Every structure is written in C-alpha cells, then in structure tokens.
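Let's start with one chain on its own, the form predicted alone, as structure tokens.
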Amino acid sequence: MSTTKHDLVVIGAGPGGYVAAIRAAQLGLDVAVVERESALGGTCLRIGCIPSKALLESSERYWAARNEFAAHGVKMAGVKLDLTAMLKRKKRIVEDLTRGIEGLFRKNKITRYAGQGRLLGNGRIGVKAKDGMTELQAGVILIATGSTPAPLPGVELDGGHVGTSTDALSYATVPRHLVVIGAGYIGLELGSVWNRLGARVTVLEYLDRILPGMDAEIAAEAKKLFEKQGIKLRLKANVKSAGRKARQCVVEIEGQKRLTCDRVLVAVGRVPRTKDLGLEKVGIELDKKGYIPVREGFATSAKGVHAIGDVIGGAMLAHKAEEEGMAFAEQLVNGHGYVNYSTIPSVVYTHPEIASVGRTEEDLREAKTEYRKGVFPLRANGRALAMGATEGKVKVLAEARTDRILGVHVIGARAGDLIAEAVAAMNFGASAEDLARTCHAHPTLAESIREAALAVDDRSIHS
C-alpha cells in the first residue's frame, strides 16, 4: 500500500477541524482532512447548530403570524403550517453550507479523504472507506472528531419515537405530545420549535433548575417565559426509563406519575467522540470523563498528535472549537496562538434568546469576589417597545474595586448578537465605565447594554 504524505492531517471536518485546516493551509502547509461523513461541516453544520436554527427561525415566524402580527396591525386569516416545506428549507440551507466548505477546501488546496481515520503510529493514519484502505503520513496529526449525544441509562433509543436531537430535527409530523429529557440549550431549543408548531411539550430536568451553568437569575426569568409560552417544565425529575410500548412512548420518573407521549427527545448533554480512532495504538489514555488530555499547543501524550474541540472538554460549542482550531494552526506555524477561555460566549436561541459571557453571580459569590451589578429591563428600551419584544433584561457584573467587567448576561430579543459587544469589551479588559461612556446609536437594542453598564454605578438613565 502506497503512503501519501502531508504536513498536517486533520481527522474530523467539523468547525474545529475545517477551520484549523483552512488556517494552516493559509499559512503555507500541505493539509489533508479525513471525514467519515459524506458532507463536510460536522455535527454543527449537518445535524446541529445550523438546521436547528433554521427550524427555530421558521417556527418563530409561524408562531408570530398566528399570535403576534395582529398587534402590529397585520391581520392574517387561515395561516397554515407546511412542515414539508419547512424541512426542505432547512435541508437546503445545510446543503448550501456544506458545499461552501467544499469550495473553501478547493480554494485553499486542502485534500479531502472520505472514510474513518485511525491512528497507526509513527505519524501514519489509516483511512477506511467503502472502496478500501488508504494510508497517510503526516508530521502533525490533529484530532477534531467532536462529540455525540450522551446516552441515558434505561432509555431505549430507536431513532424514531425515542431519539436524540438528530431525530428531532426531522419529525415528519408534529408530535401530539413531545417529552424532552434535559432542560439544557438543546432540549429547550428543540422543545421550543415543536411547541410553536403545535405540539404539547413537557420538559423533564433532573436538577432543580433549567439551563445548568447559566446565571441563575437569567435562568429563572427564562423559566417563567417558557411556561408562559405553554412549555411544561418538571424539575427534580429523575427519569428511570423511556421506551416504546404498543402505540405510545412511556417515560418512568422516580417518585412521580409516568408520562405517556408519542415522541421522546433525549437531550442530556454530549460526550466526546473518541471511538475507533486508534488512540491506544499511540498510547493516548482518556481522562475520567472520556476526554483526550492535552497540554500547551493542544499536544497529546503522543508525539506529533494534537486535539481540539469537544474531544478535549470545556464548553462544547462550535465557536470554542473554531477558536482552538485557529490557535492551533497559528501555534504550529508561527509559534504563538491564543484562546481566551474566559470570554467564550454561550447562546440559547429560544424566543427570547439567552446569551452569556464570563462569570455568573453564583461563581462570584462562591469565589468570594466582591462585585457590583447593573440590570436594565428591555421594557424600558425604545427599540424593544417598537419591536414588541420587551421581555427580558441585561445584567452586567463588574469587579467592585477595579470596575472591570466580569460577566454579562442577556435574555431578550437578539441576545445572541448583543453579547458580541460584551465579549469584545471583556477581551480588551474594559470596565463598566468604558461601556457606559461608549456612544450607542438610538434607538437600538444595544443601548440596553450601555444602560446596564450605567446601572452598575446606579446611574441608568431610562430605568
């Protein structure tokens, strides 16, 4: 078997892998990418971030047409759901983006190998495809294989009635009753989609709150709004089993009445995808949580083998993997690259959206960090009033002594876009005063960020 040589071989073409490959190629390396799926883009693009956001956008417009347009003087009669057309639109968006990555690979002269990549040792990678085996040789190998939905003991996945987020992106009909196990961002986003389209949605959460890891005040506000929208949230619900019985699904909950429904979505988190990579062949041992340990430069314990993204732990977010991919390529070629993990934002694309960056109040209290807080309600923002989107608030947390911004948390319209200003400010070490002294166009939702910064010093103008 002949061996093809490259400077860098990336295993996995998700956000971390394809970004790392493109940046390394821009810096002059001969780069190859191994991807087992026919389409590029990884979970995020194919069966995660992008298709879910397409459905969230479409379902929100359907909901607005039925429930909100009349308040704007737009009266509509006979609004009907065409789920087939909605799903086709989602598919088309995904296909356009995957073809776009193919074009970027061609533009940057990146070689793509289709198949399962496996480490063979001494810089060699075996690629198992339908038509046989290919062997590659590289000075540097990067593992960027992402993650998969976490299983739940006692739950029998059948890929249809009891399934994961992948299945919930393509239901052929609107469920009469959808039970979602897990009140994290995946469960709440997809629960919101099917709730808007007419399903009765019940969300079960093992903890005593929704959105674990998010600022508790913001999460409590979100809970009220989701319940107002008709989503039933059951907390402290320990699911013991779920499966298909006869013509319905049955969910057993410890100490609570069982639930019957026609579909179950299991959304209890994600686990790193490390199976069949040949890690044992090169001496890489996973940590207790199943992640690949890395040190400086994203290097693993195996010489010449590096890893980024979901497989190394931390926030399982596409943009975190992208940042790591960029930093890896730049460290590899130029000797320097950096990821500021304290300013990785997180966004929940429900309605309203929820976005966060930096420390929560709970973090600060636990660390006994003295801080000041500024909160501004969107009901006092002129643009929010004009949009009819007054639900929510902005919260800015600043260090008491230095006024340096420690965290920003937003629940409201376009929160995912608004948080970018906070991320930029924190990256430059800005203070609340810096935000407060920055002129914001009027009327805009972004003014709420400034007002919350002003409120840190009890001088908000409009609240």
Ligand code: NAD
Given for the second form:
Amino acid sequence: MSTTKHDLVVIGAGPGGYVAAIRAAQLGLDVAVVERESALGGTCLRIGCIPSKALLESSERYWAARNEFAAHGVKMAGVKLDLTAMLKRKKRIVEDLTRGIEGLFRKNKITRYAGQGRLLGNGRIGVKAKDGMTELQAGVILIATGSTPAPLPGVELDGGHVGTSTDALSYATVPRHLVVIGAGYIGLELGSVWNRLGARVTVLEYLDRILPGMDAEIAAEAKKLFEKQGIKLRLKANVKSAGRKARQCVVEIEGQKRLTCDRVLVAVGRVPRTKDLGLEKVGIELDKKGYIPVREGFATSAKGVHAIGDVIGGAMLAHKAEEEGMAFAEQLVNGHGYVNYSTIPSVVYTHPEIASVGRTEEDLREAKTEYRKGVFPLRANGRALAMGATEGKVKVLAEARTDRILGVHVIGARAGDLIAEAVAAMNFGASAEDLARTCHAHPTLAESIREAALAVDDRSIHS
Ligand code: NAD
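Since the structure above is the form predicted alone, I would like to see how the form predicted in complex with the named molecule looks, so please show that one next.
All chains and molecules follow, beginning with the one already shown.
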C-alpha cells in the first residue's frame, strides 16, 4: 500500500470541505481532498441547494406562464410542461457546477482522492476505493462530511414512492398527490415545486406553525401565501407511519384521518454524517445529538483533527459551512479567521422567498431585550408593483436603547438577495438609522429595506 503525505487532508468535498481546501491551498498548503462520490460539491451541489433551485426557477416560470403572464398583457395558449426537459436542465446545471469545482481544484493544485475516507490513527487516513486502499499521511485532517436526511420512526423509505429530497428532485412524472412530512426548508421548497407543476400537495407539520426558528409573524404570513397557492398545510400533525400498500402510499397521523397519496417526501431535518469515519481510532466521541464537538480553531479532541459544517452542528446551511471552511484555513495558516454566527442569513427559496438574519421577535421577547420594530409592506414599493410581486413585507428590529440592528426578516420576491444588505449592515454593527440614511436606487425592491429602517423611527415615507 502506497503512502502519500500532504499538509492538509480534507474528508468531504461539500461547500465546507472544498472551500476550506481552496483557501488552504491559496495560503500555500499542500492540500488533498478525499471524496467518495464521483462528483465534487457535496449534498448542496449534487442533490440539494443547486438542483432544487434549478427546479424552483423552472417551475416558477411554468406557473407564471400559466397564471401571471396574462396580467402583464402576455397571452399564451397551450402552455405545456416538459418535465423531462426540466429535469435535464437541472442535471446539466449540476454537472457544470460540479465540474467547475474540479477546475478549481486543478487551478489550486489540490489533489483529489476518490473513495471513502477513514481515520486510521494519528495523522493517518485510509481511502477505500473500488481498486483498493490508499493510505495518506496528513499534518492536519479536516472532517467535512456533512449530513444525511433524518429518518422518521415508522416510515420506511423505499427510495421512490416514500423517499427523501433526493428522490423528490427527480420524480419522472408529476405526482397526483404528494404528501410532505415536515414544513421546514425542504418540505416547503420541494412542496412548492410539485404544487406549481400540478400535483396536489399536503404538508404535514408536527408543530403548530411552519418554519420553526423563523420569525413567527413572517412564518404566519408565509403560511397564508402558500395556502393561497393551493398547498394544504396541516399543523399539529404527528406522523406515526408511512408506507406503500396496494399501489398507494398510506400516511397514518396521530388522532387525525389517514391520508393516501402516490408519493411521500420525508423532510424532517438532517443528521450529521459520522458513520464509518474511524472516529474511534483517534478517540473522538460524539455529543448527545451525534455531532462532533469542536473548540477554538474547529479542533476536535484528537490532536491534528478538525471538523466543520453540518457535522459539528449549528445551522445546517451551505454558507455556514463555507464560512467555517475559510475561517478554519485562515486560523490554521495565519492565526486569523472568524465566523460571525450572529449574522448568518437563512433563506427559503419559495415564492415569495423568505429571508432572515439575526434575532426574531420571539427571541428578543424571551431575552427581555427592548427593541423597536419597523415594518414596510411590499405593496407600497414601486418596483414590486411594476413586477407584480406585491406580496410580503420587510421587518427591521433594532435595540431600543442603541438603535443597533438586531434582526431583519423579509418575505417577498428576491428576499434572498435583499437580505445581503442587512447582513453587511449587521456585520458592521450598523444602526437602523445607518440603513435609513443610505441612498437606495429607485425603483428597486431594496428600497423597502430602507423604508423598514425608517419605520423603526416611525418615519417611513411611503407607508
Ligand atoms: P427543517 O429542520 O427545516 O424542517 C423539518 C420540519 O419537520 C420541522 O418543521 C419539524 O417540526 C418537522 N417535523 C419533525 N418531525 C415531524 C413529524 N414526525 N411529523 C411532522 N413534521 C415533523 O428540516 P428540512 O426541511 O428537512 O431541511 C434539513 C436541513 O437542510 C435544514 O437544517 C436546513 O437548514 C437545510 N436546508 C436549507 C435550505 C436552504 O437554505 N434554503 C434548503 C433545504 C434544506
């Protein structure tokens, strides 16, 4: 068995791992990445963020052509869905992007090892591939293995009719009735896709609200809008079992009428991927929730072994993992590198989009923090009107005493892009007054961020 030595060996080429690898290589390290999938990019690029956004974009256009173009004076007859073409487009986008990462690896002289990576002991990693085992030696090892869909007791996945987001990204036909378990990010995004393409969609949520963790006022508004689009949302629905019986799927819900459907999508969260990593070989113990505990510099309890991304817990978001990847590499090489966890945005890419950064009103009330609130409805924004996208609002929360922005929550068209301004402002410790005094181009949706900041001081101009 041959042994090759690298300064840094990263296990997992998702947004955490590949970004850490590139940054470390930029900083002069000899870096290798071990990835067991044939395509680089991890869940996000292959079976998550990117393919779902491709389908969200395509399905939104189909929906708009059928339901919205006429209001713009564009008459279309015979609009038809070509699902095969839609899925092919999605596949091409994924291939382009994952190949793009290969190009970045070549550019940064990162060595790629194809196979399952496993810790063998201090500074030693085994890569198990079809054609045998390779052993690597590393000055530092970074675990960035991500997460997998959380299982739901009583629900047996069959990879087709009862499946996860991976399956729901590739249904070959539009389901007649899709039952989604979980009204979180995945349930609402993929539920939206298939609803727009013509499926009857029922979303079952265990809690008494959708999008737990998001600002409750914004989530309540989102619920109304999704229902208007035809998605059925059943709250307080505790799913006891789901499976296939006599050519249909049956979903049993505690204390409620059972549902029958032709597809079930299980989207009840994700769990860290730590199986078969050889953690026991270096003495790493998982915490109660199955995450790898880390301290400063993303160091685990094992010397020279670090971990970032979904596998260490916190928000399971690609951009959080990327931040950690960059901060890890910088801390490793030059001692700097920092993640501002209080300004990591979250975006749900439905229509309208829902985006959020910082504290929610519920958080602030619970912490007994005095705050002021400015809200601006998109129906009072000229650009939103011109676009025909007047649903939604912007909410800015600022500390009562200092006016410092504590949270910004947006529901509306392009909310995912709009939130970037709030993130930047909060990263610089801005006050609502700072945003209110910033000139925004007219007419843009971004003006509604400024208007909400003005509304904190009760001086919004347009509402
Ligand atoms: P989630 O945590 O966002 O939502 C899961 C939902 O399932 C919750 O509302 C929960 O209350 C509900 N639930 C749990 N058990 C249930 C049961 N027995 N019956 C009914 N409902 C139940 O998880 P997700 O949507 O699966 O997404 C997984 C992860 O992927 C999330 O952490 C998310 O951050 C990430 N993700 C992010 C994006 C994005 O950034 N746009 C998109 C997709 C996924």
